[in-house]
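Next up: just one chain, as structure tokens, the form predicted alone.
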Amino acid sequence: MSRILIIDDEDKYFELCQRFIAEHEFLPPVRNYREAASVLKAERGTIDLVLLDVHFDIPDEELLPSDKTDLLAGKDAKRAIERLRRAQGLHILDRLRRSDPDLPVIVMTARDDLPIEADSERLQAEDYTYLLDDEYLDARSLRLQIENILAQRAGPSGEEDEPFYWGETAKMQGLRRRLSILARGQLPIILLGATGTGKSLLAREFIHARSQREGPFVAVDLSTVPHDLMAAHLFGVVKGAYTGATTSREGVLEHAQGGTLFLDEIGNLSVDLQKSLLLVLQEGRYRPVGSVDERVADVKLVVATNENLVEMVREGKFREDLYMRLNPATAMRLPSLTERKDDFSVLLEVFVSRVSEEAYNADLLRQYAQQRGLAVPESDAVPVSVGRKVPTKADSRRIHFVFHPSSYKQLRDFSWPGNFRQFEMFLSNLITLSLVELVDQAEVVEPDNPADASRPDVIPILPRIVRELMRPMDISTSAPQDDGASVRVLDDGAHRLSVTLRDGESLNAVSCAVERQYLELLFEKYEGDLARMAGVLLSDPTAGRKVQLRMNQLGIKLRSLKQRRRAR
């Protein structure tokens, strides 16, 4: 039985849940953020889920934000207060995310005039729902959402066997759940995301594995196939179809029959071949080059790209009818490594364990262990921790990697343009360099009597080695930044960026233009988190409101910045 807290100004949903979802314990509803914070503090760690209403008809003084000075200073204070009531649940969710970012929350409303989709996703709600005026349907919808979220929190079954690390955030678990459903269907799947985010791995090891198709998995990177050979490569060719076609050859559609065909970089497909692929999706048939006979195509199609297909459709580079047949409504975008900061510590552990199993690193670990009389690492993952203090001697015969906080910070703050592919390669080199000297010079670095070594089981990952490996990859240190496109965090925590100076009507205008660039770049770097910006600028994460006011004074439209981030 799970414990669920309802935050609502009425008892309607509480009574509904008690009546129809009696398998869980529902705490009496709290009416505002103050009461919610009090209950969550008193019941810390025992609340499994929160159901949060959006509209709150409560006294003005109970509404968030607590400081309403700026709102009430306007011409229409009454309307401003009413807007707060209409969206009070979202203000509460914002505060909940700051105090308890991992607490699952379902946002719900029975009002069809309150659009909650975008804000729910922005504030990282696990789910949201529009309830109907029907107790049975509403209870059924809520039960399904509740059970799905609780199952995710307990840990997805079989995840330990998957090479793609999903993480623990609601966004990644939601993506995993949707892909599990789409994999079993017949419709195509579009995977979006930057290079190195794991699109091909996901297609092969997750989608194909769950498609329940008995045929093979066939992958084609269309960016590597010459345009004049692409038709033959996809559809096959009959002997004599063109000069050089001395034999008949099957295409990848035939090779993937009954299985999954993964077309990477789908944007490289010519417009003519896009029409041919459209016919495959519409009719399930195709003709090899030079043939008059049709063949049946029975494949699960997965396509991937790091380009903006919608923009390509607008520019006439990609057929709109093919785009619509590729099932864009369910397109899945894989986040970059820098977008997964909430999972970074566990991602680090997963990838360190993975690279430690590589043949060369595994051999170094065995040599290190044997030299020092430690347990030789076998199938168990090598533990990883972050901190200045050496971990406790829970098992002092087992090797343990310790990342100095500075090492961890450098890894976490790096831009990783190659994403997980680059991250994994970097960590492989890092583990190798951290081990090789300890192995080759064991007689120098260890005491004559192994019993005198205090903690031979601990292998520190030093900031110096991290920085040496990272320096050649950091373009910002070797090339001038003349476009002001990024903010680089220096080793001492300071921020460096380039700005564009243009003449203005006054010195103040020029100064404001420079400050505007800086604030916009910080907004992008810290993913719109005003609290983190305040921490950088004022060393006070609670001063996000001051940062917002200054951005408003400079004419920076936060809504436009947020829309620009979503578009990426």
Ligand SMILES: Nc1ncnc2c1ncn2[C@@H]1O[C@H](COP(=O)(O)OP(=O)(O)OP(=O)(O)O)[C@@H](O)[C@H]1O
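Residue numbers count along the first chain shown, from 1. Note that the coordinates shown come from a computational prediction; the quantities given were computed from them, not determined experimentally. So that the term is clear: the rigid core is the largest set of C-alpha atoms that superpose within 1.5 Å between two forms. First, how it differs from the form predicted in complex with the ligand.
Here residue 86 counts as shifted, since its C-alpha moves by at least 2 Å between these two forms after the core is aligned. For residue 76, a C-alpha deviation of 2 angstroms or more is recorded between these two forms after rigid-core alignment. Residue displacement note: residue 143 has its CA displaced by at least 2 Å between these two forms (rigid core superposed).
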The other form holds:
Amino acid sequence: MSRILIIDDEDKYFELCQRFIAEHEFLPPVRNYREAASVLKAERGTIDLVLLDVHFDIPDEELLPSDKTDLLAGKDAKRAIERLRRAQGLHILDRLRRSDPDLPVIVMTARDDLPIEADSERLQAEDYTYLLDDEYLDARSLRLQIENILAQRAGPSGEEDEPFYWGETAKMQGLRRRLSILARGQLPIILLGATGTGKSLLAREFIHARSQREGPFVAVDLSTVPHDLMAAHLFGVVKGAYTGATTSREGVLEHAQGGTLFLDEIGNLSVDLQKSLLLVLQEGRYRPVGSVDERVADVKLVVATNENLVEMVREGKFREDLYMRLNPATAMRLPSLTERKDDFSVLLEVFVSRVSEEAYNADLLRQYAQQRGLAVPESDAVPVSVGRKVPTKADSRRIHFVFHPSSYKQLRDFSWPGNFRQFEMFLSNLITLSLVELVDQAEVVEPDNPADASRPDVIPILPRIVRELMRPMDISTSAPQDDGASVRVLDDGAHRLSVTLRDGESLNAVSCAVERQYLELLFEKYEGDLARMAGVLLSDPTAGRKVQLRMNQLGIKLRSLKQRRRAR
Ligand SMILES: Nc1ncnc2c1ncn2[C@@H]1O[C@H](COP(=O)(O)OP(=O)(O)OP(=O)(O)O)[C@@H](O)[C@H]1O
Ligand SMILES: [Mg+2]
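I have the form predicted alone already, so could you send the form predicted in complex with the ligand?
Everything in the complex follows now, all chains and molecules, and the chain you saw is the first one.
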């Protein structure tokens, strides 16, 4: 049984719910925001859901906003108050969102002349309903909505197969809830967050998957599309529009019809194209380059960036009207790995399990299990768990990785500039290296180490391997000025990289340091154009993503490089 609060100026729906939805407890209706706030405070945390009416026939002084001086000063004070009354529920919702951001709300209205979809969505109501004045039908649809919402909130269950790991903290569960509401709606979504925090993953696997849109998911990374091709790439181009446009081509907006268009690194959109995108959002129309005909755009837009859009608006680099249209009130910022320390032990476990299922690691795990006679399941992936201690009871059906407390601390406290992407790659390497050593040593299970021999279900992660793998990453983040490599500018303006030899420096550390300098130089030379860098480095201008990935891996902060360039 759940506890449901009704905010309504009448008893009608309270009575209906009591009669037809007897499985839940409905608190007596409260008539205005003040009463609602006081009940929510008194019942702290025990209310599971709110049903909120829209039209409130209540005395003027009970209406929100409490300060109506401006309204009453206007010419048409009476009409203004009437408007407040008609949309009072939305004002209440706005306040509830601030006081109780995680409380699910269903907005209900019996008037079909008052469209509430857009406002409910903007104010993040879980759901909204138009009541029909038919007791049976109304009760049925309300019950369905209530059950849906309560089931979704029943905790992280069903989340297991979600590729994005949310974790169990209230904050992350709140983000998940909010995003699943936004995913179902029509409005655009802004995803913010540093590199590797899962923006692209969420857009594809969560937002699009839940959007119930039948069309495809199309992603474009605007940081890898050359500026002069961007318009054609987005909107398409008709034959002969410019020299070189020898055939007509459709743009991504067309490809994403009926589906979701994900524009990654939206900060790279030129000011001209920002205007065109604004028209798409305002009017649902666009014009391919060189075309006189308009086309209809039916796409759900999701944009992402790790730049500060507000600052870009302030500096005149991003149009304010477009920014406002992108629905900034609901922008979601994904926390970095270091901000999720509360979750760290679970994150470690989740990611170790995940990398253990990668083909190569899965093979190694199976070989290991066979060599040591473990009774792991035949068909599925070998189950793994993670901890900082050897479990007292042996369990030959799974493998338990044990991190030394010092390694655990080292991983937890590291800055992880590439966030989850870097974390995942690191753990994948770590598991591979740890397993390779063991599988190779199968013949010589050290008899002088009985703990290992008697507990084949336990695999200790050696601090030595952790340190070796951490070292190149550490160099690139903590001591960038003295990482053993430096750049000299030669007379002809060319550059030479040089390396300082130091005792005990591993080859890997040195080569990472050189690679880092080299990439930073290229970034400078090609003015941050990753496509051109990819052209030079990999002979493939479409592989900007790979270059970016590698830079992330080396801990190069693209954002600060970009800022440095802009500052000049
Ligand atoms: N919360 C998460 N749960 C599980 N995996 C995650 C999570 N966040 C990131 N990842 C992993 O990190 C990888 C990188 O994530 P993603 O590409 O979505 O990052 P991003 O925020 O788009 O980064 P960028 O700004 O560099 O494009 C994903 O492919 C996934 O493997
Ligand atoms: Mg991305």
